[in-house]
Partner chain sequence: MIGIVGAKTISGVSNMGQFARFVWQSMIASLRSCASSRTYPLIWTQMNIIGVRSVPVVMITGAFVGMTLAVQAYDQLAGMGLEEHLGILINISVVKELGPVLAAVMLAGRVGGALTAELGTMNVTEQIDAIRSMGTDPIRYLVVPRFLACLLLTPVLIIYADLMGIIGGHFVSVIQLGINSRAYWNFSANGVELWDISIGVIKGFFFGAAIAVISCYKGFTCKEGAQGVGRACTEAFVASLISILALNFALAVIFKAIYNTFWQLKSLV
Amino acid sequence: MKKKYENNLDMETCSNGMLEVKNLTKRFGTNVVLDNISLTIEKGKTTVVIGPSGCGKTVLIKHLIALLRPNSGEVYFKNRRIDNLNENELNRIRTHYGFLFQGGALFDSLNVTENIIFPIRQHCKITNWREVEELVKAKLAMVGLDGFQQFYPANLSGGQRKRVALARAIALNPEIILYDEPTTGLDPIRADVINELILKLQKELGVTTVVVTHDMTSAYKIADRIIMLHNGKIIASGDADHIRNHPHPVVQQFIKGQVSEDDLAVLRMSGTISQAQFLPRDFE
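In the form predicted in complex with its partner chain, the structure of this chain alone:
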């Protein structure tokens, strides 16, 4: 019954590489954000990309769905090159994706129900509204928000928005879901619910998953493979144990949440806090 609203665009299925990035470089002006990166995202697996804020995680994940185009390098979806396609061709391919944006990116002018059925309406003609209502209810129940159908995004908390956005991302039952910091800004319990949900989607539906995060608890819990980005390069790649025992000092600092010696030195050098503060007499 629900099959009707699912993807029916057939594409040749193929080897294990669901997504492949080859020698990708991205610059904004002179700022090189991604520097010659290559990686393969395996079908049915969960790949987690970690790295400090501003290291280019969002930029990387947006290249996987061709929302951004590389300066050089290639991106393949199921062995088909997508980084050079035009938007019309991409629109068909993108229906196979779900994308959870960092801030949710819900449409302010639409309520929760309308937000969730947006992708359905764009790609199918809705004939049976009762069925769609049930679908919305089911998707909302999955993220623990059944009953919020008529709310507008402005009246939801940040975490609730993110969960509605997740419900919207899985509305078309995508084969691949990209999550941009799904647990950031959620309380630990909610964060764990999202982790469980990501695992459930991957286990039950065989969804290929890419998660970008700096939440190591979440990364260890859901990852089949963890990739660490630093200065535009991949400096570590492997399963959770491999990362835990990785010899690279930057990886160790990041996963343990330690400040580097250089940063500490700056703090020590700048003297006492009061010296760095403005005092009322400075303004007289």
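Rigid core (definition): largest C-alpha set, two forms, superposition within 1.5 Å. Positions refer to the first chain, counted from 1. Just so you know, these numbers come straight off a predicted model, no measurement behind them. First, how it differs from the form predicted on its own.
- For the rigid-body turn between the two forms, the listed residue at the hinge is 173, chosen from 173, 216, 224, 146.
- Think of the chain as two rigid blocks: between the two forms, the small block swings through 14° with respect to the big one.
Beyond the form predicted in complex with its partner chain, can we have the form predicted on its own?
The next block holds one chain only.
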């Protein structure tokens, strides 16, 4: 049985934390996206962040790698505060992270090999190209794409592009992998391939994993722990069974994909339909 967590995480502590967020608040103008959040990400575990579009999921994981800085609060990697570091210091810290962006974010002008070695070029001086070729081959083999080294992104399917992007994310042997909507845009079969790869890499590499998703099938399959964001707060946290049976109505509405009664009432309101300004014959 996986460990269950209390819903109120404002004072959460964890002795085995790889990442920790303390009282984090992020505003864009007057819009408060994250509201005094505290959270610990356990080492070697997969934490999945769910919630409606615009609730701050991607904003949260960008703070975990200091791509965004909080208005207040602190972010720690292995007990070292990182939100206040300069870019040179952060570049060294970020070599411990892999990041799979929502669209893959491959460089269209680079082939698969060149995409995968891009972070290596940024952080290391390459002196042995044979070793680099072997590394690329090994990373592609891990995602089931060895043999695609010379392909360009335009020649790959959406699922293959995600897998190449994942091979790039693990090029520097990271301790943490952050996934932003990894199954978005994929059919159920290709999405499950990504789920299996997330599980495989977590097991074989022993990485700490954070996944942002609205795909509940994926969340239930891969998560050791699921947290839900709503109105800038964490309103639920626990394993898959805990979330399935959570009493909060907003949680149940989200995981079941149900429109609220208030929204339904607005959608079902009758109204007048204005006549089109132009008719097809006007263009003949």
